[in-house]
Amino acid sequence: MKFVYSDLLTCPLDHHALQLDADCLRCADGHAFDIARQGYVNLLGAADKRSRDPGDGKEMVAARRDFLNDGHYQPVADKLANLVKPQVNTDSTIVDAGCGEGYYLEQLETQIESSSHCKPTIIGFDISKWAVQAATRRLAATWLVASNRNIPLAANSADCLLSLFGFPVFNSFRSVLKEGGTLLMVDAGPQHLIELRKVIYPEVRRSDSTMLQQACAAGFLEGETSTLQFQTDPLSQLQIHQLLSMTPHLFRATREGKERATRLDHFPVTVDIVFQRLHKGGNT
């Protein structure tokens, strides 16, 4: 899919704007980043790097997209629809940190379409290359491989940046943001996949979030929260590993109870999700 250049792009060695120069993106220090021919581009530094490879692998990028390809969370990407449309228009700017595979972002663009048929921009970016990749199969859209720490972004750029189940980084979703704009924040809720965790776990543990509080220290201010549970259809054992893969579950279960989920079959779980809205305040 051809690369869908934004003038909101910024170098991220030195944060210059990149301007598109044939097959590349350039800045004025003479930077250059090729455009790779899936129409993304990498705009990862070498310093936001932990690994050779960073992020989700080939395999559970692969998992993901078809578990949600067969509808499993449909009703989380329309809730997230919901929230979205009031406040888009053919003007604003979105942007997913830490955008997977896609999905959320082409059925956020779709239901802006057909219920307001505005086009805003919409601007996705993951660590993983991987992901990257498959999401460029989904939606022109301005693709980047590009880290939470160092987003290659202009200040004061973006109306509506989406944080759906990742690792949030408050002081750069602030730079980012315009004032006024809005982080929305999607994260499990505590009885998110109950009924999988007590199949891999010997004691499911309970452990509250701090990221509102963190993001409030970083300048954000607090706007509504809403919650959404439901029960997926029986899984099997296909779904359920892929449902374990795209999880940190996949990580932080034992041997034992990982060889335990690979004998379920015909098993429904309970999605429990956490849609928090938070506002990009003034200077703190």
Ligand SMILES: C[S@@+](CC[C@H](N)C(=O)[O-])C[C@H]1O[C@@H](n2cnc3c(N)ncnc32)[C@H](O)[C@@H]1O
Given for the second form:
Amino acid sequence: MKFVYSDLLTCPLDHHALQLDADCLRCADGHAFDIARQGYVNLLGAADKRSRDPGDGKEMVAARRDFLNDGHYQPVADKLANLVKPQVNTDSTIVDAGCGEGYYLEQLETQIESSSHCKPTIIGFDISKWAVQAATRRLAATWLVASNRNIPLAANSADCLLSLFGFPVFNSFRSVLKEGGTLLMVDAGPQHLIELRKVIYPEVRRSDSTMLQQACAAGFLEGETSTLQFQTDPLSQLQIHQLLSMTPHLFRATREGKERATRLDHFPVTVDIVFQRLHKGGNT
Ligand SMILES: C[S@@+](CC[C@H](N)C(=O)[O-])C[C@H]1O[C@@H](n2cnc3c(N)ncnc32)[C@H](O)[C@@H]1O
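The structure above corresponds to the form predicted alone; please provide the structure of the form predicted in complex with this ligand.
Let's see the whole complex now, leading with the same chain.
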């Protein structure tokens, strides 16, 4: 896919604007970033990396792509589109922070185009180069390898920022959002994958998220919350494996728990999702 340049991009080293210069992006101080042949740019500064290969690995990305392509989370994509559509037009900029392999942005773009016939600017970034490479194959958008900790976008540039099952950094999110812009957080609710969690953990604990408090402490204003609950079709052994591989449960579950999961087949699971809207208010 051809790289889609946006004049909102900034240098991760000095935050100057990045201009398109043949096959690279360059800032006024001469920092240059090559455009990869797949159609993305790596704007991850050395200081933003906590490992040699940060973020989701190649296999996790492939598992998520295959699982999502099978349509098991279609209702999540539909609800996301219904929440975003009313607030976007052709002049809007939508940014997916921790976009993974691009499933939700592809769904969103298709649904916005078919119902509103408008083409907002779409930017997706993820710290995993494997995820971004996979995303470039889904749709033409501005794809970046970058971190939530140092988002290479101009301040006050995004109308709508998405963080789906991600690792939000609220100060950075707040900085790139326009005044009055929206952050839409999509995360697992208490019953999410409960049947699978009962198999892989000796005891299922309720995790009380402090995300909302963190967001408000960073100056976000709480907007509406909505939830979505449904059961998937019975999942095959392979699909259970993919589902486990695309979640943090892959690292948290015990060895015995994961072994028990390999024996599951024809196994429906509950999907329980919380959609939380937050708004960027004035200065705090
Ligand atoms: C659970 S996955 C969700 C991916 C995608 N949003 C989805 O729902 O399909 C979390 C993603 O966050 C990415 N990630 C982890 N730390 C990050 C960071 N500091 N900045 C940006 N992305 C990050 C991972 O590489 C991974 O793709």
